[in-house]
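Just one chain is shown here, as structure tokens, and it is the form predicted alone.
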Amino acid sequence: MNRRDAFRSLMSFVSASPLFAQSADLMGPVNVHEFEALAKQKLHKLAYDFIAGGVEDELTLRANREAYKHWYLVPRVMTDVSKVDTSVELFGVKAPAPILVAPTGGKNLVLPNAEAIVARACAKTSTLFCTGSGAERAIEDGTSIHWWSNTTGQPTKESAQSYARRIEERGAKAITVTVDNQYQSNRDRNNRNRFDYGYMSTGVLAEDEKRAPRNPAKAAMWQPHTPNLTWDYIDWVRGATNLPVIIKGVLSPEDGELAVKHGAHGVIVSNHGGRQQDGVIATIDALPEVVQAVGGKIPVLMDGGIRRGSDIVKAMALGAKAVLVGRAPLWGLACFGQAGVERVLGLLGAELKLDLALCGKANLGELNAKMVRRIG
């Protein structure tokens, strides 16, 4: 095969991907960064700040992005990449790319019934959807989707097991437990905007509406979620369901070891998108030690700061089985609704496939830690 034929072969499998093919009217933004810029123009300031913002000085929010600039790829050459496979299997479900939509609050700040809209976009692109509630309405509408239920936990064994049985009956493929949300965090942008947490279900006011906020954010800090959550929770849930239980919010290698010890089926290296505690380690910097601590016994996933296909390649070379994206699909949602979510997922999937090929690898299983180097 000559160079021109190889190039045509590469472009044919990229452009033919259902993750990439989208309508021509969405060709304005050409990457996730441009989607965010456009979304900022379209969204109410309260909504944009809620989604884009982090906690306090936003050190960790910025670190999640900045850390990728210190990890550099070391490609291999002279390998046959005329065919490249980015598919992945997670707990019995095969997806065309190792990209999941992460659980994010505040989708209704963007559009009414937004969880169901995102669920339909995930169904259209065969993307796994991790959500607190939104998949169920889409399923009721006839949408066929693979979804994981996300929870911050329940305070008692009885309530935890009731939740687990209910979620399994409704068709979830796994349970993720977000474990770094013991209390509501101190988010300066929301406090400054006097963000009303009632907006989470109703959407923000139109610009010409004058009603004062009902529940300004100054009262939200220290609001408890599940501060009594311990490792016993895994035993509670596993006693009531056959679903995989995945722990989201792990940064310490010691907690990775404990997750394995207590029977978790997987962990997600996450700092809540820089929205929960400021000054904690960036996720891609935390990833290698957690992977080492887990020792291949259970899969390790990662979220935080994913904006490019090369970010995904770096994470997977460092041992992640897949990644979750939170803000990026919301920028697509704000710009073009369901089609925008599909477009964002398509861009990330296409970039991933191209970056994998340019690294000289024909599938994700060929990635390894020798292909990345931390500089600076």
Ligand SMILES: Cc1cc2nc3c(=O)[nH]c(=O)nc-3n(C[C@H](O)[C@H](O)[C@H](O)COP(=O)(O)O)c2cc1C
The other form holds:
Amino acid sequence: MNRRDAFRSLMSFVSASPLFAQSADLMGPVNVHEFEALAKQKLHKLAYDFIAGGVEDELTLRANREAYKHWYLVPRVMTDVSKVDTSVELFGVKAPAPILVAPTGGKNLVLPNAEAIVARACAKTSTLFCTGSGAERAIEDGTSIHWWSNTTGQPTKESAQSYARRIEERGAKAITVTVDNQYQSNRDRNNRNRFDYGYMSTGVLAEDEKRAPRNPAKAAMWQPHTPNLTWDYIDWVRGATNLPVIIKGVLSPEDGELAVKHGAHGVIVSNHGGRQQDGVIATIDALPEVVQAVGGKIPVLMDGGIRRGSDIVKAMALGAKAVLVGRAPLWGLACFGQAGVERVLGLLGAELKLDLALCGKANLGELNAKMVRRIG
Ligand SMILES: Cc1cc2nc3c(=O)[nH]c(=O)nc-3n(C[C@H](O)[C@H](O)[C@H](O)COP(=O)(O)O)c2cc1C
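Switch from the form predicted alone to the form predicted together with the named molecule and give that structure.
Shown next: the complete complex, the earlier chain at its head.
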């Protein structure tokens, strides 16, 4: 045996051993930040920038993360946390953790058929899945999953009602209405990359398109999406279905009050992950006032910048019933497909459980605003 064959035979022995499998696993990403770093290496720049980016100077994108650094936990000790329960019930559905996958369009930029892959990962981990707009077909028959349908609204009462009925028949457990999508936002990264929004549906970029994007930079300003969506929409949808209707994109306490007044069943404090308007308040900072305005009448959820279990503990201590994660599962998807999404969701759930225990709390119901302080 020459030296090369000897080396090959040694490598095949090593790679077949359980020890190698363990060390390979240990070399994988150990947190969501590391998933993002690996995803950045794997994805085409257009796709990475589309997912990671925010609008304009990305002040709000950064603020969503930075704000968690100003909220500090004040744990309790000497409580029995030998058993910790992170389960939550949302609109009649029980989930093992208060973590939903947020609606994200353009998943096909990561992998073909990605919406269905993420749905399968959610089914496997019993995670509530909020589909991307119009992506309810990705819920394959037989996938045992609790899912909410996300919409940015339909222009007429008739179309809104037929959408709501269709979704109910397909088995959705709730409708989320994204209300901060009045116009196409101004995303410098996409403009610089000459990103063609058609890529979102056509999927993974073909090799030639990677070299030469199809379209020149588009004037992103003033492209209407849903500029005439008003509170009437909630009445229309509620008239056609018994499904809970949840408003996604609330930041002000006044809108929290209006959501209650118009019979919404829940609100999601969200700034679209810093992707719609720059300079708006970070979601963890907006949350306490919205919670106060809603006054416990309907559940308040939140999203934006969640990358750690401790972020979730802070949000829930401030009154969120559950959180949604947008980018985190997409980084998992880019790294390892369905297994990567499952890993990211599992990591966040495990971190949350440990953080809850170290705060001296045995379940989510014990969290309260006394456990967090904003400093700085
Ligand atoms: C690639 C991408 C696409 C998104 N598409 C939608 C969408 O179609 N509708 C919507 O309501 N929100 C959309 N969002 C916003 C998410 O639902 C969520 O509010 C946000 O990602 C939460 O912030 P995070 O990514 O820091 O977790 C998208 C976010 C990303 C990253």
